[in-house]
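Starting off, we have a lone chain in the form predicted on its own, written out as C-alpha cells.
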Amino acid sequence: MALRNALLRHLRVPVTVRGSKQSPIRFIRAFSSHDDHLSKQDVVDRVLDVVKSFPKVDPAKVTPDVHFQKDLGLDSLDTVEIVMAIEEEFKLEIPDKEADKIDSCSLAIEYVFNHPMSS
C-alpha cells in the first residue's frame, strides 16, 4: 500500500468514472503539488522589503539594482545576514557557494525567482 501511494504521488494516472450515461470523464494527477510559483514582481517586492528592513540600510537607497557593498556600504558580514534573511523570507536554503555570489538585490531576485521551491 505504501509503495502504491508513493508511485501515485509521482505518476500521471488516468481515471474514468463508471456508471455515468455521459462519456467517461478523465482526470490526470499532476506531477507536482508545487504550482504556486511566485511572480517576478512578488519576488522583487519581497527582496526589497527584506533589504529595506535591515538596520544598517537607508531604505531610500534600495532599488532592484542596488549593490550591497558598493551602493549601501555594507560589509561582507552584513551581506551574509541579508542572504540569511532572504532564505528565511522565502523558506529556502541557499548553498554557501551560491550565497557567496549574491552581493546585490538583482542577484538575490534572480536566484529566488529561479529557485523551484521558493514560496
The other form holds:
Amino acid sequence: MALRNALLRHLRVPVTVRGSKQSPIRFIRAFSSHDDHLSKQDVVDRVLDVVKSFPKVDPAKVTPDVHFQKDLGLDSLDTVEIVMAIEEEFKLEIPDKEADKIDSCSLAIEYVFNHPMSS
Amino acid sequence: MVAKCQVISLCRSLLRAGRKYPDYNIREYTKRRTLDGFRMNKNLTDPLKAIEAYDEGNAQLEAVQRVLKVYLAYPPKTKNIMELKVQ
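Based on the form predicted on its own presented above, generate the structure block for the form predicted in complex with its partner chain.
Next comes the full complex, this chain leading.
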C-alpha cells in the first residue's frame, strides 16, 4: 500500500489548463428538449392564431382568456375541433382526459406551455 | 342513452384516426365527414336513435382504422399539390 502511494505520487499526470486553443466549454446540452422550449409569448400568439383562423370565430373577439363556449358561442364539437387544431399546430397528442378539460384559450395556453414536447 | 363524453371521445378517435392517412384527400375527407356526421345528429333526443348513431359511428371508426392499414402499406408516391408550401 505504501509502495502504491509512493508510486502514484511520482506517476501523477500533471494537469495543465489548456489555453484558448480548445473551444469553450459547451453549456448547451445536445438532445435536451428543454433548450428549445417555447416562450410564453410564442405559445400565446400561436394559440390565438389557431383560434382566430377557425371559420366560426370572430377574430376581433379572441383574447388570451376567452372562453370557447361562453364567449365565442361555439359548441362542444367546435371545441373538439379547436383542440385538435392546437394539437396539430404544436405537434402534440393530448390525451382525452386532458383535452376534455380545455375549454378556454387560457387553459389551452397553459397546457401547451407546460407540455415538454410542444414545438 | 349515450353519454356526452362517449360521443366526444368517439369524435376525437375518428379525427385522430383520419389524421394518420398519408393521402391528403382522404385526410381532409375523413375530417369533413366526421364533423358533418356529428353535426347532423347533434339534436337527436330519442335515446334509441342516439344509440343507433353511436353504433354507426363506431362501425365507421373501425372502417377508418382498417382502411388506414392499406393506405399506410401503399402510400401515395407523390405529395398532393395542396400539401406543397408556397415558395
